[in-house]
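Next comes just one chain, in structure tokens: the form predicted alone.
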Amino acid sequence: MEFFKFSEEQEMLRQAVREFVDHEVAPNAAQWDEKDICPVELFPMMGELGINGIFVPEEYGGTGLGYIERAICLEEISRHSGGLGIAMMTHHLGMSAILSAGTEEQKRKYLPDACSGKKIVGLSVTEPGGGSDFIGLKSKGELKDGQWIVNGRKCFITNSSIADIDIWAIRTGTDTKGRPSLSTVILEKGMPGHLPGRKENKLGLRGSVTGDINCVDVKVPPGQLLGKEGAGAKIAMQAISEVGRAGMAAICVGILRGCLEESIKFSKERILYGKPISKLQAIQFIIAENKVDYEAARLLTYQAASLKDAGLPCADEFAIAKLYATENAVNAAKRTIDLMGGYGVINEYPVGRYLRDALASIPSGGTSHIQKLIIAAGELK
């Protein structure tokens, strides 16, 4: 298969995301960051601009586009602000899993105001026990006159406190073989004894909201139910390969570039013994070390994008894509932040932010030994 072209049309995307982000997102970034908090003020905005329902189709108030012109948004507001980069990648994810697997009267409830930014999204699978067990999960409903009644506590959950259409993934029963069977249910914002919890205080991403969100004796009607009674693996671990690393994968795609154009814009204004630093070969390296690892999570990034828009099997693909990305933006920043000098640690350049972004994004949808294992199960088959 030939690796894609971008068309006009997604070039003229980027063009007009971009400069939405150097007027909204570019200024205030450090700020968002610094006290941590999350922009809900741009939802409605970048709803405007088609982001929030980027591969929502047109009858259900989406731009009708697809999952390349998803990461080129990513991509974009990542340059600049990694933790409004995942606030947006999770809200497409409980989309997703909506879009995906919900009924028709669903998706006309929740999409819309999904897109437009009226309302924000979240999918909440992970516990305490562990992100990737999905057998182990404990968040449980019980079906009690005719209504779900949900209990559960889940945690390190992006836009917990902050979304109003929740996705949570519980256990129903069991299967033939004895084994826990999952659903999904969609629970709104205000159902007593849905509630978040506690905040947590991160390392990088900053600017999104993350913490734990708690389920006590939580009624939910029947029509609430997302997708087939049992089929909740399927849905959840279909919206996080294909949706949760790709959008990771792309977040991490705008912050190695940040650190190519950082790197290349110090270098050339650094002045040391009477000329800039970008003519001394050891920084010369670092510059190219950040573009050849810029280019590549960017090719496989996009690569497996155009797989899912073209219903092929791409699940490795963004693993492969996302283990990639995330671990190089990790080593691009750190460079980077060497070829700074001492002004690489000073919060008033933004490198030290793309370091603690890059690193957190390595366990957000799968750690990278989660990706290695999956890769390898790919190409033992």
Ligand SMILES: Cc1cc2nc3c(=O)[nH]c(=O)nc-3n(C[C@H](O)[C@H](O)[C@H](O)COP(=O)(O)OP(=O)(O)OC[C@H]3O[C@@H](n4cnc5c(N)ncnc54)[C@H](O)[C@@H]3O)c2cc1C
The other form holds:
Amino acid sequence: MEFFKFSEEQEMLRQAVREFVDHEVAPNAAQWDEKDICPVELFPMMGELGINGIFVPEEYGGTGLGYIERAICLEEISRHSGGLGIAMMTHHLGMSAILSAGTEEQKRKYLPDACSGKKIVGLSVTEPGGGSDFIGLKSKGELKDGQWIVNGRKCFITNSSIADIDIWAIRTGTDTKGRPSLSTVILEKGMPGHLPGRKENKLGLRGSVTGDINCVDVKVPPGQLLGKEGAGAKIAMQAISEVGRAGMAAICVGILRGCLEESIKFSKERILYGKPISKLQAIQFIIAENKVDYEAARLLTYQAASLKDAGLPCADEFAIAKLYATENAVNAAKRTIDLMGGYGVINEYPVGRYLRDALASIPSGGTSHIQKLIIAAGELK
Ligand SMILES: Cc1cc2nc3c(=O)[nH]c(=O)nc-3n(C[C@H](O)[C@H](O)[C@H](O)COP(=O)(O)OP(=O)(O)OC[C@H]3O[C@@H](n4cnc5c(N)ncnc54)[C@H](O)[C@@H]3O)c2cc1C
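Having seen the form predicted alone, please provide the structure of the form predicted in complex with the ligand.
Below, the chain from earlier opens the complete complex, with every other chain and molecule after it.
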């Protein structure tokens, strides 16, 4: 494994995003969490900064950078707001599917507005029948008079009601072995019969909209098919495994950094027995554990992102990074709450939010059980 080091340009990007976050995100994160508001007005600002289209080539309105830079942006945003982090990460998820599978016409039609923040993107795969078994999804598209007629219900979809561009995975037939054959279509807000449904009241990652979307006889022109008919499982899986999990790992690296910084700050300020609790060895052990988990998650995440940028296989590496970062963000947040004594459970401090955000990060992009299955399958091959 090569030594991983950020370039000077990447450090400058981090600084620019950090300044934006300190100004626009940090002061408002608690309020977005409490009221469960997604700050959609920040998308055009993040477009100006180049965050929305960070990995999108400049010819489609993007910044023309890569997945390491994307992880930097998500880490910085999620250091203060995991909710805004997942809203952005899902915007990227949908854009990546268009970028990798879209026609030239589709890329030119959708990506520039998504990069500028004029439009928000989502990816709708999960259904009430179970996200882990997504191949068994029930939403279907039937070709009638040259148009796809789409019907079905999606649940737990990030950006559900705020997305202008909504990519759906649907069943369009069966393959030669009789298994469901999936395709992906690009739906647009306002298409007759495309109806965002109830919004979930989540434990964590609040400040992002998660909810149902229903399709009732939505007429979809053939030009809205994303990729070839029958290629939907591959398109959705590539986006989820290389962009979704990558994003959730980076979000939890941000949460882990939050835990580390808050544990240091609090332990230096809290005086017991006439001296800061940072002098107590048990407290130092917590800080050490927070540091180790942050550094390990960070290395796993950026290493996997560097593989993606190099065009190398990276799905297993993102599964490892996602599993490690999400589970240890939960552990670090719990430890940090312990370190703070009674203050740890007072909502004036952000650590309770970090714990809730970390817990809510586990299912998104596939549960820890599923990541373990992927990792073990890779090892047993
Ligand atoms: C905050 C949030 C945002 C999300 N955003 C999106 C989105 O934008 N788009 C989208 O399509 N989906 C989204 N999801 C859905 C997410 O992908 C699913 O929640 C996830 O895939 C798990 O599916 P499920 O909730 O139906 O659980 P289930 O699949 O029903 O799983 C239930 C339990 O069974 C376990 N299990 C399942 N299969 C196996 C197995 N083979 N071996 C061992 N254990 C197993 C699971 O680990 C879990 O513990 C989001 C979820 C959350 C929480």
